[in-house]
Amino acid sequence: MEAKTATGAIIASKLRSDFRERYGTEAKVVRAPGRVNLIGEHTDYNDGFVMPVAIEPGVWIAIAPRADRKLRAYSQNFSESAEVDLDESHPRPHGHWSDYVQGLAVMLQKNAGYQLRGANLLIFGDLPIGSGLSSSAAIEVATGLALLENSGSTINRVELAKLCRGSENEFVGAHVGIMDPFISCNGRAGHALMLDCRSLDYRLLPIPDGVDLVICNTMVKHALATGEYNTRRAECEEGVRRLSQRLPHVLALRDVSVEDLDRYGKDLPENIYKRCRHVVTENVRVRDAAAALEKADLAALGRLMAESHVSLKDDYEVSCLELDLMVDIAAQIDGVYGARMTGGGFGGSTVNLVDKKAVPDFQRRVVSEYEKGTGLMPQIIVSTAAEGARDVEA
């Protein structure tokens, strides 16, 4: 079931309402969360440790079946529809919001094996589109479970990540990795999963009471963010050739320890060594995080973030000025554990741990502090951890 949030019933609730306004039809919703990552940055694609938390922000989709083979799906975001031929000989991506469904239904028939029926959707996110809270992988899992339920047929969650994984890295040509679809599919409320991203194995760790999720979106994003992300991911693969002529086990930086990078990582080009020093030190911390939360320990977490954020900012070098000023702000105000940033980097958000007493006054202090100092309004969005992709009952 949904978890029961006044908001999301009020959201499914006008779904519905909506839906029938369009098509004339009663429709079955289901929901995908967005996500915040707590610590673990840009070590996905390193074959490493995440620890994600499904977010109660997330995307909604309402959906009928259709006598016919075609999909028309109606975005509330962007009002537009889209029509997708379920078979098309040739489906290629349009660079268009609607590849996110096309590529589900692609990956679903021609690469799962499923028989879908035609279909009507009706969408609806109040994830904020490019802050770095996963509203593309969020469209993917309630594609992906709309579309199967629609077809009267069921998938293991971490077969519909995978195939979300596989529509934006085949379809849509995003080069994404395994954590964001995974966590929208498996997350547990009051917890945070730490997912190991090459066996794909993971556990869930409790949140303590008391405490919420604040993320604080920068509201800005620069233009060099993806090029600078590929190039991240060229230099890491770069360290791992260059480390694997000494140490033959090594196919990813997951497997160097930090006595392997001490030993051997010095006669490495200084920018590949930082980088390498980020993904092999934040795969250490993720392991202490885990750790921090099940004894729940806040304070032992709070200073990982932050050790977290000192490595992103200066061995993998992805923060900003803006990323910068919203932790140290952050870490001035009582009642917060822990802050960092979260995402790609180069903008986008934040995720802090804040006790929930203190809520109030750390949206008040980060909103005049960052305004003041950047001419900015951010928006901040205050979460418990939330389950993940699931029906809304009616």
Ligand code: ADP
Contents of the next structure:
Amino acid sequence: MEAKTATGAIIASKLRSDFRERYGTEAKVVRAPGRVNLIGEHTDYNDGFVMPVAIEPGVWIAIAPRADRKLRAYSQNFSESAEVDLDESHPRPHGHWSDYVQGLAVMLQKNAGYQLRGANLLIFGDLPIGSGLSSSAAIEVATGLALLENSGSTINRVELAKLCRGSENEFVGAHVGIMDPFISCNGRAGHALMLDCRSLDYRLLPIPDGVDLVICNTMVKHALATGEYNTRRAECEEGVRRLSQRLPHVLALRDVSVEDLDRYGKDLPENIYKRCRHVVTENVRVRDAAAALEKADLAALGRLMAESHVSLKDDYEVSCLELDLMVDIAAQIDGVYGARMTGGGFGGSTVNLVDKKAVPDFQRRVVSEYEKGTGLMPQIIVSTAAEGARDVEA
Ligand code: ADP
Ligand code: MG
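Having gone through the form predicted on its own, I am curious about the other one (the form predicted together with adenosine-5'-diphosphate); can you provide its structure?
Then the entire complex follows, led off by the chain already shown.
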């Protein structure tokens, strides 16, 4: 814990000195974390429940005011600078990382009515980019907080999360839900967050001290992911359309109970029934997982994670050989409470809850057995449940 906190402090202090060198002034620093979803997969777009956790890797931004109405940003990850005019009358995206900066400025000024000051920004992320740990939400949330701080304004965290989603949907042009910016804004050290994606009500749930989150990247991303994701969404909509003929209160699969599905599910086509069964049972599992965490019952949480994986594999059919292998390897290692695929599927990562003492052995065995099975070297990230976005004091 201490070593990892120290890493954050080192990053912030290095960023301040790099900022001085680049722009010649002192800077304020903010940090926003990436995230992993512990349980509740493919439930977000069905108005259901998810349980993300903020992780230690994230995006740091150093910022200081400029006299003019420009944002000048340099990303150390891309070794590149970009300029945004805050008074641009028709701002549009360029398919460039700076869209994430400009999108937030547009949302804050045009949609939320803030008056922003010009600024110099220096950006650094220690999250793998494009690996499903939400570096996009981390840069959005960090940018939002940095620009507001620089302009002497404050914001409600739920509002900020909505503006970040708005920026990614409407400006960057990526179809994403509220979960990622929400946890990056509202995460709490040592806690998971159960979010109701319909009402945006949330509960913080303590994660016992003795475990780490271990994220294992399969290093594969199968090409059918996007097409299948769209198909799953359409299948869920079809399920809602058919079930609502019998159950008029059903507006989303979130409104369907296990008993409803037992009674009316037999009239559904087989594949639609299976998709619905995943979503309906996954929503129950998320709530059961919250109850398990409240009792510090890691064994129960682990069983729910295992059931979630099986449901994603057999009913939702979004797993793949590599994810199944990674989960199977983990499940056989002592000190592992739970292992499941996380994210959309067809590759990407697994999330594992591992006894801290067992983590070194876990890493060794996963690397060796996964490599033996696939010829691929997995990337492994070990993290505690981290704090949501914050100013980093000098
Ligand atoms: P993920 O959110 O899974 O990491 P995305 O494709 O949604 O992947 O977002 C990645 C994009 O976010 C990058 O291509 C880049 O445009 C932007 N981004 C993330 N981190 C940084 C960074 N440190 N500097 C500049 N841009 C970043
Ligand atoms: Mg993203």
